[in-house]
Structure formats: structure tokens, C-alpha cells
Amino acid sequence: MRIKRFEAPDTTTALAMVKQEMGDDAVILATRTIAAGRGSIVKKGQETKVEVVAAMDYDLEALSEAGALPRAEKAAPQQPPQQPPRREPPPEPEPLPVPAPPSALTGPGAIAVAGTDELPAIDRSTSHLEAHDLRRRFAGMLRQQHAVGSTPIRQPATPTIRRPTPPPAAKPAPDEVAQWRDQLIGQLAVARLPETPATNGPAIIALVGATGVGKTTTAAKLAAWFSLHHGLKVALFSMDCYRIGATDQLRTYAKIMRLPCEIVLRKQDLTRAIAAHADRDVIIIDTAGKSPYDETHVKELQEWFAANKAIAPYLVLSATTKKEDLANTVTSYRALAINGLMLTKIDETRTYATLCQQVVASQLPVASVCTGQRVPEDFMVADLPFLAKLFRRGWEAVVEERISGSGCNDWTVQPHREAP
């Protein structure tokens, strides 16, 4: 590589003398303004100067010196620069030499390779210092490589702690694992919902749950169970203001199945509203989905709540959520004493083994379960027969209550056994 430092009145004239002498691939290594007279530092009111420092892979001298190109005049930095007569392109760089020990190089700009950290000899007449500080650094480069090249390094191999596998875990018997779900399904119980017309105020039910398990669809299934099969007299309420179209969706449920229904933003808003339709007999509250560990949702349910006795929350879940949100879901909801659950999703998942364990563990009655999305058709009140044949045989439980028109599909009542 050559090294070359070019000095002119401005930077346009420099970057030419460095095309006219060093040709087109030359690289620009350094640009920088010093002072026009002697010393590189720049007084105010000084009169300045451009240096460039260029370099090439090649030296173009030592190839006019053999004879392959005409040696180019220095032009002064004055005249204006000359076109470089056309040249074909150099031909490819061959790979770097390993370089030679130190008593191998010879001249004023000898750089020293190995086995010495002082500065090499610097001839100032033929070149910058900074020259002489890339030529040592890339010397440096150089002995790098050839120290990695030649001798590599190598780490002292670790010794591989070999530790004796555990044995895989024995899978319990089919007979102990029918066994530990027929405990699990006798514990199951069921919660009453209302059938009869109000005699002391109407039936307030608020459905809570995380976001996504189904509450407003739910509401809309409810509502018309209670009307349409039991003849009550409903009203929807909406405090779902957080979910865009949530309010949308429950005034449309609402309107099909000629209901009132409101909307409720604030506290005294539901105070309201309850006291507006206390000739109902059942009013059913949309909640607003959030995460379940978030702790202000729930204290702010209870201080809309604690205004009203008669509201009785159901914690929705859906049958597709893992185990340990399912606990947890249920732990952080129980601070609002809740009155049973609402299984959902139920034609989403075909495994139901977790949905059981997490609803014996909870010790909360199941209320009703929603076996698809289909508004009033893919629901039916709690019925422990049913519930026991589902976390036994699965989805064909639910297909089989469809064929025999037992199920959801007639509408017929189906029977109840309470909670202990």
C-alpha cells in the first residue's frame, strides 16, 4: 500500500492532484485544514490550507519505473488539474505476503513487523507522520493476522461432566387416572339461575372475567335464555367503555330480542340505571375485560358493586385458557365473592382435564356452559349429568346432547342439582 499526503489551496484542487497522481482508486484515508505556514495548528486570522492523505494498493512509480504506464508530471496546486490519460483497470490485488521479520526491511520508511512496539524510523521529508501512523498500525494488522494465521490459538479443552439421566417418569395406570377424575367430577356442583318472575327487586347479574373469554356473548345468550324460554323480563346493561364496538354489539343483542338496554360509564350512572328498571326481573351487567392481574380492576368492580346487595358476579372462563392462568384468574376475582362460574369456549379446545381440575379447585358452582357462538342456541344451564359425561368423554359429549335434542338446541329445561 502507498501512502501519500497532498497539500492546496482548497479541496476540490487537492482531490484532483490525488486523481492525476494516484489515479481513480485511490482511497482517501484523512482531510483536514491547517495553517498555510509552517505548524499545523490554525490561528485565527491565518491564512489556511487543505491537507489530503490518500493510499493505494499499488505504487503507479514503481510501475512507470519498470515501464508499464508513463510517469505522470506533479502538477502544481495552482494550475487547475489535467486529465489523466485513460488506463485500462489494474489488475486484481493479489493476497498479502506474510511479512518479513524486521532485519528484511530496509529504507527510511521501514516498519518494524515483529518482536519490537517502537515507532519506525520517519522520513519527514517524503511523507506525513500521520502516513507513518497508519503504515504502523497496519503493520500491526498484519502481524495479527499472521500470528492468528500460524499459530492458533487454542483453548485447553473442558471437561465434559457426564451426569447419569433420570429415568423417564412412570405414566400412571388407565385405571388410577379414571379413578383420580371420577373424584375430581363427584365434587363438581352446580348454581341456580333464576326461572321465576322477581317477587323482591330484580336478579342483578354481572359477568366478569379477563378479556377475550366471551362475556358480551355470553350477556346476549343469558338475556335470552331468561326471556325467551322463561318469559322474564330482562334488561342489558353495558360497562364495557374500554373494548371499541363492546356497547355496539350488546344494543344490537338488545334490539333483535326487543330489550332495554344501557349504558353505563360511571358509578352513580349503574345506580341509576338499576333503580330505572327495578320493574325487571332479571338484569344482566357486561363488565369490561382486563388482565386479571390487574389489581385496580378489581378493587374498582368492588367500589361499583358495594353500591348495590343485590348484584351477584359470575366469573366467566374459557375452556382454551392454560392452568395456571385459570388459578390465577380465579384468585384475583374472588375478592368480588363470586357466586359461580360460566364456562365458555367450550367447542374450542377438544382436552378438558385442566378445565375440571381448575373448577374443583376454585370450589365455585358452575352456572351455565357455552358450547359455541351461536346466540341463543350453543347454550344451556349447568347440569351435573352432562358436566360429568363432558370431562369424561369430551366433545362428544356435547355432539351427542345435540343429536338426542337434549341439549341446547331444544331448548328444553334441563335439571338442576345444588350446590352442598
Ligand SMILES: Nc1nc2c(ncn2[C@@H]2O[C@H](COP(=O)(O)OP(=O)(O)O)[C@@H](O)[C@H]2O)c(=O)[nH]1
Given for the second form:
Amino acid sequence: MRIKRFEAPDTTTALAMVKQEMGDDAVILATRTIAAGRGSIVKKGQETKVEVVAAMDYDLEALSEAGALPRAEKAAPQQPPQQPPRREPPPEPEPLPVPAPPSALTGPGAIAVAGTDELPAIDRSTSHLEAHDLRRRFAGMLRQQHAVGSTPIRQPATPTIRRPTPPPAAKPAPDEVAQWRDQLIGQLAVARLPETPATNGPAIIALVGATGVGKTTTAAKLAAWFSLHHGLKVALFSMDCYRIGATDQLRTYAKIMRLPCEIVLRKQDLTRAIAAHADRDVIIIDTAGKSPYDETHVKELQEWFAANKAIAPYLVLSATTKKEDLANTVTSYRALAINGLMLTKIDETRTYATLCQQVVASQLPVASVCTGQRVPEDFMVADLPFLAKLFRRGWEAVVEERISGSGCNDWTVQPHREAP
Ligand SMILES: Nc1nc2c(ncn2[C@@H]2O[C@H](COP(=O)(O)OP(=O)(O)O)[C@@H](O)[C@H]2O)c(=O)[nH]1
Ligand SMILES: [Mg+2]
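Got the form predicted alone; could you also share the form predicted together with this ligand?
Full assembly next; the chain just shown is listed first.
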């Protein structure tokens, strides 16, 4: 890097000298006003001159790191000197979009323009053109430097997407909401599950629904309800052959309750198993969970169930499912001629408006409600006052009822009866 000091009666002249001697790529490192005579300290009333320190063949990165560039830019001659030099022209408005003219030198210390001895006079615009030119080049160099990535790049600000502010939704009045909720609750219906021994062959309940909603758990709870609470003869069937170990869950429950359990892997197996358990009061079929958007699954179930008209499919709905998915599930499984709904996981949420709305919209009666993971405790056959209380007043209003068993669904387990 080559550094040189220039002195001139004014900034314009000094810059012109820099440009003349060091070329367009010179960087101004510093400018200051000094005493015109000897010594650099300006005394009152003393004539002044301008000192410019410029560099060329520099390492821009090193200069940037050393903080020279900002200083140089700050010191760029757009600022008038601290004490006005005698021949300094008054400042001009900026920016000047005119390209820089050739350097013009005059006065003491001036250097002749190469190839000519003529020294044209400085005009006002020249000084600002020079200053503008330098600033423009600084900016250009920095941009170039940024482009090659050798200095940290300032990321462009993330564009802010201004969405149109939606008009504030008109909130319905609380009594309007209550009225609407009561209307829904008034439309709820419950389905009765068998309580007495079968007279005309077993009642066959098939649980269908999305994965993980609690079909297998509900099947076990139902089996316990029928066999322990009502003393009915129950058989459990598992049609869940899609997942490894899926049948084990039901088999284990059956073993605990000493109930027969059949694994049904083909359509003909279902017909055969039903025939084999014709003496039962209730057969509970647990099916494989599939996405409600899987049309093949529903069609397959339809084909299987067509084998026996006594099969009554019940759709298991989890209270934690989103509104649209609840609606779509009901729509998808409607092809099976669903007999009723079995609600699960009502303990896993505290908002029931969506569930209430979707249950009513389905126009299907509710057959049972599951209130937790425990088998057989967290189960109730559907009861209108209970559902009305839950949907109107929430979980807190029913939790006591559920725990103490003081409601009409109290779970009084009958003495265990050996399965035949
Ligand atoms: N909290 C709560 N969990 C439940 C309820 N019913 C089932 N579960 C749990 O949900 C998970 C999935 O149940 P599972 O019966 O295997 O669902 P399936 O895939 O539909 O057969 C298991 O961890 C169950 O214990 C319920 O009413 N409340
Ligand atoms: Mg299951």
C-alpha cells in the first residue's frame, strides 16, 4: 500500500491532487485543516490549508478491518473544513448525478494535469463532483467486496408481508352462544347397547374409526361392561391384521377377562367365527385403524360386513380430533351404515363445542363415552344428562360424577363370572 500526504489551500484542490497523482482508486484516509504556515495547529485569525492523506495499492479488507474506510469516508470532503478556507466555495446541494469531470488544479502546491501546463480555474461544481465521485467509488468498492463474500454480507432485511387486517369478527353475545349450544344439545340422541341376553343370535358390534382413537381400548371396556356389569356372554374378535402385535392387545384383555378371542384375518374367517360363537350374547369386533381418507379401507370393511347383516358398525370418535377431520371421518364411514358413535378421550380436552357440533351434525346417536385410559373404569354407556352437562359446562362439571360414580352410569362391577 502506498500512502501519501497532500496539502492544498482547500479540499477541492487537495482531492484533485490526489486523483491526479494516485488515480481513481485512491482512498482518502484522512482530511484535516491545518495552519497555512509552519506547524499544524491553527491559531485564531491564522490562514489555513487542508491536509489529505490518501492511499493506493491498498488491501481493502485490511483497511476495512482497521476501520480506515469508515474514517476515510467520514473524512471525505463533503464536510466543509472546520474553519472556512479563504477560497473554499460554498457547499452545493447533493447528490450530483453528473459523472466526475477531469481534475482541475490551481493554487499553491497544485500539480499540472498530465500532458498540459494549463491550469484551469476551479469552478464550484468541480469540488462536489469530486466528492461525489469518491463516495460513489467507495460504495462501489464495498459492494464489490461484498459480492465476492470476503467481508460479512449484510443480509437484506426480510421483506415484511403485510396482510390486510381482517375486519374484527363480530363476537356473538354470550346468551346467543348459550342459546345456540342448547339447541345443539337438544338434538343429541343416545343409542342403547344390549343389556339382556340375546334371544335371536348375538348382537354384533364392530368398532371402526381412525388409527389411535381408542377402538381396541373401547372394545375391551365394552366387553367388560357387558360381561361384568350385565353378566352377558361376550366374545372378542380382532380384525386388526395390519400392524405387528395389534391383535396381542385385544388378546391380552380377553385373557384377563377370560373371554374367547378370535383373530379374523379373512372375510370367510369372519363368517366362520360368528357361526362358532352363535351362543354368545354379544360379539365385539375390533377393526384395524386406517386413515379416514383411505377409501379402500372403508370399501373393504363394507365387503366384510356384508357377509352378516347382524353386524352393527359403531364409529369411534376421539374428542381430540380437529373439526374438519371429525366431519370427514363421519362422511367417510357413513358408507358402512353406522349405528352410533362411541366417543373417546373426552378427558384429553377441555373444549367440547366442536365435538358437540359434529355429533349433532352426524345425526347419529351416541352409544358410549370413554373418559380415560383405564380398562374397565373409564367407560360409560351414553347418557343424555351427562352429555348435556359435559357440552354445556365442561369437564369440571362431570369429573366428580365420573370419579364417584354418582351418576346414572355408576360402574358397579359384578362379581367375576367364569367364562364358559
Ligand atoms: N386419555 C384417554 N386415552 C385413551 C382413551 N381411549 C383410549 N386411549 C388411549 O389411546 C391409545 C390408543 O388406543 P387404542 O385402543 O390402541 O386405539 P386404536 O388404534 O383405535 O385401537 C392408547 O394409549 C389408549 O390407552 C380415553 O378415553 N382417554
Ligand atoms: Mg387397535
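Residue numbers count along the first chain shown, from 1. Nothing here was measured: the structure is a model prediction, and the numbers come from that model. Superpose the two forms; the largest set of C-alphas matching within 1.5 Å is the rigid core.
Exercise. Does residue 361 show a Cα shift reaching 2 Å between these two forms after rigid-core superposition?
Worked result: Comparing the forms between these two forms, which are aligned on their rigid core, residue 361 does not shift its C-alpha by 2 Å or more.
Problem set entry | Rigid core superposed: residue 388 CA moves 2 Å or more between these two forms | It does not, since the residue 388 C-alpha is displaced less than 2 Å between these two forms after the core fit.
Exercise. Fitting the rigid core first, would the Cα of residue 51 be found 2 Å or more away between these two forms?
Worked result: After core superposition, the C-alpha of residue 51 moves 2 Å or more between these two forms.
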